[in-house]
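What follows is a single chain, given as structure tokens, in the form predicted alone.
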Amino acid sequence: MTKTVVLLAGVILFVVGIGASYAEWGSGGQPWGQLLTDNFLFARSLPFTIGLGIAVGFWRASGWRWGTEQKGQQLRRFAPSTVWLHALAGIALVALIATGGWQYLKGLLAADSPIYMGTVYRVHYLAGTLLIFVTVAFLTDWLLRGERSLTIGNGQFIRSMRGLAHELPKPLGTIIGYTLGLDLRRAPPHTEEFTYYERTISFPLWELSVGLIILTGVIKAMRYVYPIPGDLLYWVSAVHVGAGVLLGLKLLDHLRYVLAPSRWPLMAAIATGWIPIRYVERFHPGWYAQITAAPTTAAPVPTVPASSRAATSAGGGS
């Protein structure tokens, strides 16, 4: 009941806040153009967007099922809410990269745009709002549950680096092993719910790029609400552009990684939430060992306690 009340309160406050902002805009009280109006609405709606994300994250964490569901020969890898939040994040990222790139190229080339730039900026603000909501929802959920399956973990750095060295192409893995003094003649540690590449490189880069793009984007949007020194705004804009480039490169790397034929079942998992048990046994033996360490319950859809917690990644659908 508590989680439902919190979620409803978050939705109501978000709708009321957005409605009040648009009512003021529709009244004609401010003689602003579309671009300035959209910028102001984006900045003014941020507290309500963040509040809704916190409410959704609390709702996810409060109703979490601690265990791994099994249905026939399928294991649940992602919760239903993770599937749709991941989809929303993907839509937001593609829209942000496309519209942000369009703005940058137009200014760089000093060319006329065949698309009305007010529309480009409006889509950019809407995508930014969506990305902030999804990010806050995931962060709230992970913090409340203490979720660490996409991180290296305390005391696991050397083990993770050795696993990463074995997963990377041999020249790169050899460099890492030599630099850190790792014995690569030893058998690699078993892959758990997420690969060592995801936990040591892929997800940290997602955190960095998304965090920078949100932080700098919010500061840029606030310049019409609070006075921001021009020099600071210049460097914030430069970091924003760099973060956008990093975000685009990270998206390409993510597609390269998950579109490999050996990982197609993982692509299906982020759309359905389920993954074949045989695939887990073959490619994620560490996770499989955790799942099979305890007896399966006799429920129609059994829940097997596991130390790892499936269905936790927004950008780690691989």
The other form holds:
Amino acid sequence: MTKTVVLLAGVILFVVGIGASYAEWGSGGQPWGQLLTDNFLFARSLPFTIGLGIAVGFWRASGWRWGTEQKGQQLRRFAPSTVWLHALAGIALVALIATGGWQYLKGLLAADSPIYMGTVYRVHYLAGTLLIFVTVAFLTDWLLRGERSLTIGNGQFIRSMRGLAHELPKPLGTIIGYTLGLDLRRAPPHTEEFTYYERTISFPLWELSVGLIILTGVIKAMRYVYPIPGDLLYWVSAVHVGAGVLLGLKLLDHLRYVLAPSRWPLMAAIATGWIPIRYVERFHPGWYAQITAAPTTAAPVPTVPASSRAATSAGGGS
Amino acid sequence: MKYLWALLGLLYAVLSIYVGYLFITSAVGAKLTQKGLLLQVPPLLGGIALILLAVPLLWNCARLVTARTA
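Since the structure above is the form predicted alone, I would like to see how the form predicted in complex with its partner chain looks, so please show that one next.
Everything in the complex follows now, all chains and molecules, and the chain you saw is the first one.
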């Protein structure tokens, strides 16, 4: 009941907040052109977008079904809402990279744009709103549930680095092992729900690039609402462009990782939410051991033979 | 479905290589040369990084359509 009330309040406040800005624009009392209107609407809608994200995150965390769900020979890897939010984040990210890259290249090449730039900025603001909403919803949900499966975890740094060194191609793994003084003759730690590459390299880089792009983007968008010193704005803009390029690079690496043939079931899992048990048993033995120890919501998963727990992970190498 | 994703990945990789090429040519072009090294280095490094990271994606897209998936 509470979660529905909070979600409804978030939606109503968002609609009222956007509506008030639209009403001011529609009254004709403001001398705003399209670019300035879009900028104002984006900047003034931010508190309501963040509020809606918090409400959705709270709704997700409150209704979370703890435990493992099984359907035939498939295990649930992602909740349906995770699948939707990830898809929305993906759409927002591609639109942001395309429109942001368009703006940067227009300045860099000093070329005329065949597309009206007001439209490019409008899509950029809409995609920015979507990315901020999804990011806040995920963050709120993870913080409330104490979700840590995509992070290294307290006291797990050396273990995670050992796992990463084993997952990477041998020359890279050896460099990490030598630099950190790791004993790579020991058996690699079992891969849990996410690979060591995802937990130590991929996800932290997403956090860095998405965090920087949102922070600098919000400051840039606020410049007509609150005065921001020109020098600060210059550096904020420079970091925003740099973070945009980093996002483009991160997307290349992410696609490279999930489009590897050995990891195709992981790619399918983020679209359907389900992953074959046999894949989990083979490539995520640590997670398999956890879920076979916990009760499932359907038929119990067969006990893991001791030998299969030593299986290698799908790795981060290729 | 994997063929569609391989195609999308391929498109993104090729586009990234093209954008990387534009970054590099702009960085060494007349306009930015006049403005100094500080403004030349970011697009140069960004362009090189875009091209370098696009290559493994091209390779994995090709492997996705030719190799057996797990």
